[in-house]
Amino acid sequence: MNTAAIPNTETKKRWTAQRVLHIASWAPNLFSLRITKPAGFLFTPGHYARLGLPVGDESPIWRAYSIVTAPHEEFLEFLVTVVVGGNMSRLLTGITEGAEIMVESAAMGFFVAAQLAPGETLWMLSTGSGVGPYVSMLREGSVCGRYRKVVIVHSVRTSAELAYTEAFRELAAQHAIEYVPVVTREAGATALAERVPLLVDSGTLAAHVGEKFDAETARVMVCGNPDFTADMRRVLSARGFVPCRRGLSGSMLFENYW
């Protein structure tokens, strides 16, 4: 039972106030925020939740963040990128353990692996905090049973931003998962250092992993900054990948709430 949850009796159908349990800093611009889980809160890996501050304010700031935890875990965790000059970032960087934060009652989103058509290899491509939903999916585990191999690619500027590296390595030791970190601004930090769209377009990523990157057998999920997702859409479309539509399976799926 979540004894730390503090419901707001006037608007409890829309949001509840939850307590901050833990804050973990990865880099000056990136941290994980763990909070209590609202009673009865349901979500599918890939969904996001909207967080609000200040608590109880008549005009709070609401922002969407992908859920990092698996549905069976007793708390919620989010990977947060600090936006310079951002109003929500200013509030979140000032929050402390034990403080309260609002969570909307319903999780949302369509970035769910089940939307993809059956395939052999699942490529999870991400930049920065876009890696968050993949952590949830792999911790939940069912996605691993649907593919012969899962490849998680995380591109960042500096090695300090490679959040959840140990978690990915532990998962890779248990399942058919390959973790491919890509650091673009530290020479020699990782085996691959170019932007992911270039690595895919040139065939370098497929050669590095030893798997084909074609629309017949590969399925691709893309989550990250707008330039990255736009470039990946062009690269994948040129290779014959088909986007998922509501109610229709496809071979590529994008997160669009950024």
Ligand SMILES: NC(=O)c1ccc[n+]([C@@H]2O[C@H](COP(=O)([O-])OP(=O)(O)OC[C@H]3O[C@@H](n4cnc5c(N)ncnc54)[C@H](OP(=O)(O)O)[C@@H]3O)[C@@H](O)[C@H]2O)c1
The other form holds:
Amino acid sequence: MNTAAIPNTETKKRWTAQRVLHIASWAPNLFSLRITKPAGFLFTPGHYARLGLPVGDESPIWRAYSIVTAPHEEFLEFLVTVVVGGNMSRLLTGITEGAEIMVESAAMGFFVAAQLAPGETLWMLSTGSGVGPYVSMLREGSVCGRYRKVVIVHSVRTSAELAYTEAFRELAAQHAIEYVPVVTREAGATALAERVPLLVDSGTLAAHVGEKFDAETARVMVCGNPDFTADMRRVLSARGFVPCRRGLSGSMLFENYW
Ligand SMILES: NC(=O)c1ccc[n+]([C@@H]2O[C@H](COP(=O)([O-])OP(=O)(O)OC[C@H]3O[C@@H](n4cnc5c(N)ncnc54)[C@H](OP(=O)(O)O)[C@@H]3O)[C@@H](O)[C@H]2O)c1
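Mind giving me the form predicted in complex with the named molecule, seeing as the form predicted alone was just shown?
The next block holds the full complex; its first chain is the one shown before.
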């Protein structure tokens, strides 16, 4: 077990050393990383934290990861995709429980549900590890009070990559939440198997859920693969959805996840 202490000699402490509590593998390329939470660490669901790992005598490598846990939970958790050839991925896949990891003191981000104008239904659309921020939002729960229904759509290649599927099913059993998994490369794994922009554009997703998907009543969050977010932007713009701009609420909100 790697328990080496990371020295922090900074006077202002832009970061603290935290400890890895648990690593849970979903698929060969996907795992959840649970770590201790810095004292007084504040964030809003949808925010990301920057994690750092030392590389010998060189400067540490830092990467941003969306927080999956809710603010009231006592630890921080992140959903990590292993990027082949990626420096941070190489370091993170070698990390073990008990090891130290650096966490920047301030969480950041604009992918916050409160940016959206009020509406009737909230559609949380995601691919791959882009589902992470929605886990935090739904565990915190305040979005459920602002919408008649919340629909969480998670598109992955294979069913093993449906991270947090049990958590979503449990939340859906207790609240006005509908969970729609979409597996695109495993015939028959899910009721819907086409790419999400196509499912929205054809009306198939709306029909499956039994709700309207229009700019008057629907609010849409989009998080994941940059090609997916670009495709969704085109589909939603053509239907009259308006992006959130600094200080101005809109009907669609995007986060590129890579
Ligand atoms: N650099 C990073 O931070 C980062 C983060 C995540 C992933 N990655 C890399 O990206 C690769 C794939 O990531 P992944 O496993 O999450 O798979 P992915 O290619 O993002 O696929 C996940 C889901 O998104 C769908 N999808 C892909 N492109 C789409 C588009 N333009 N519109 C709508 N849906 C789309 C896929 O459908 P189809 O099956 O139809 O393609 C699949 O259902 C991995 O090799 C990983 O290393 C990099």
